[in-house]
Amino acid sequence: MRASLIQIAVDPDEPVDARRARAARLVREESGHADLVVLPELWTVGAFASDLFAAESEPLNGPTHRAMAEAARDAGVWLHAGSFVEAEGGALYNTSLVLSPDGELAASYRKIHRFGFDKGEAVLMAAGEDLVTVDLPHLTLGVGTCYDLRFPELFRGLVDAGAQAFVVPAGWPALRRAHWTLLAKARAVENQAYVLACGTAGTHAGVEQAGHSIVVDPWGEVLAEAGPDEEILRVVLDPAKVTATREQFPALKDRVLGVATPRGRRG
């Protein structure tokens, strides 16, 4: 499976409609290069621009969904459309969409772990509740978002639900970039799964972004890593490598603590 991670910058002076159009164009340009395309977290508004969350919120089937569905259909790719601010029932959510090559919604995921330590996202957004996996041809994706990366129990739950790869869009700050790469590798190694971690470039509300999107294989080897600026990573994933790794080094079978009946929601 060919995957492309589109590390885009959020320019605060760029109107959101223009930003959607630019993201859609970049997705379309991956036609012929990728089977799966991934965008970063909150690229429509900026992960740290919390004062704009309410004003830039939209329903699940709003303009971001429509623009990304059309782009996925035009490109003929599976698209993890990063995340946007979803408004539903008087609450805001940090919501990701996974769209099929025919533009249909395959799954949505509301971020479970909200960042901010009693400010920003942590108080302005409601928490999701469901673990989400998506069955692609030959590969099952588990979905997380940014701060989720710090909580290994979420990824264990996704493995129990069948995940062979994790997609993690993010708006991770440059100040903690070392944690970003370390945690991406750790989640890959401990779960013997691919990690596709797609970050943003630029600066959000005065917070410099880490960039450095990264793809890690089930042995913890880095297949590709971006720099700090806008960039597209292209990699090839081999689903058989997940099976082979888990058979050759069956550490997951030796789990004792935290083993539970799989739960979650499939797209």
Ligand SMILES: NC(=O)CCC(=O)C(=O)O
Given for the second form:
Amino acid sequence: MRASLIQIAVDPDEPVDARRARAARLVREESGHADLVVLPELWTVGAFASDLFAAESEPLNGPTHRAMAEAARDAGVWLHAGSFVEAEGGALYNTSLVLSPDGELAASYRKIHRFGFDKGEAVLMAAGEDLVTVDLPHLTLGVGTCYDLRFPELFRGLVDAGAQAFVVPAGWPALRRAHWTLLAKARAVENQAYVLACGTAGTHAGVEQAGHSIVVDPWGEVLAEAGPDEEILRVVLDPAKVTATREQFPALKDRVLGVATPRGRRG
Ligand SMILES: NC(=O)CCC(=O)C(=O)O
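Having seen the form predicted alone, can you show the form predicted in complex with the ligand?
Now the full complex is given, and it begins with the chain already shown.
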């Protein structure tokens, strides 16, 4: 399976509509190069541009969803369209979309761990509650978003639900680039799964983005890594490699469930 990660630049001097059209064009240009295309987190507005979240929010089936569905259909690819600010029932969510090659919505995922502690996304958006996997023809994807990468239990849950590869769109700052790379490799090694981590380039809301999108295989080898600027990564994923790694080094079978429960609280 061929995958392309589009590390798009998010800069405030490019209007959201223009970036949406440009992202759709970049997806179409992957036709013939990819079976799966991935975009980053909140690439319309910028993950740190929290002042704009409400103004740029959209419902499901809004402009971003429609533009990405058309692009997926035109390109004939599975598209993880990154995330957008979803408005629903008076709340905002950081919602990712996975679209099939005929443009149908295969899955949506609302980010569970919101970033910002006492500001930004953490206070402006509501948290998702559901783990999401998507069955592609030869590979089961588990999805997470950016800050989720710091929470290994989410990825374990996705493995238990059948995930063989994780797609993690992000808007990760340059300041913590070392964490990004380390966590992407850790999630791959501990879960014996591919990690496709797609970040943004550029600077928005005064926050320089790390770029450095990365694809790690189930053995922890880096298949491709971007630089800091706008770039497209193309890789080939082999589902048999997940099976082989899990058979040849069956560490997942040695899990001791419940061991994380504090001693005094065990039944
Ligand atoms: N958009 C995010 O979730 C940022 C996460 C981040 O900066 C970090 O975990 O560090």
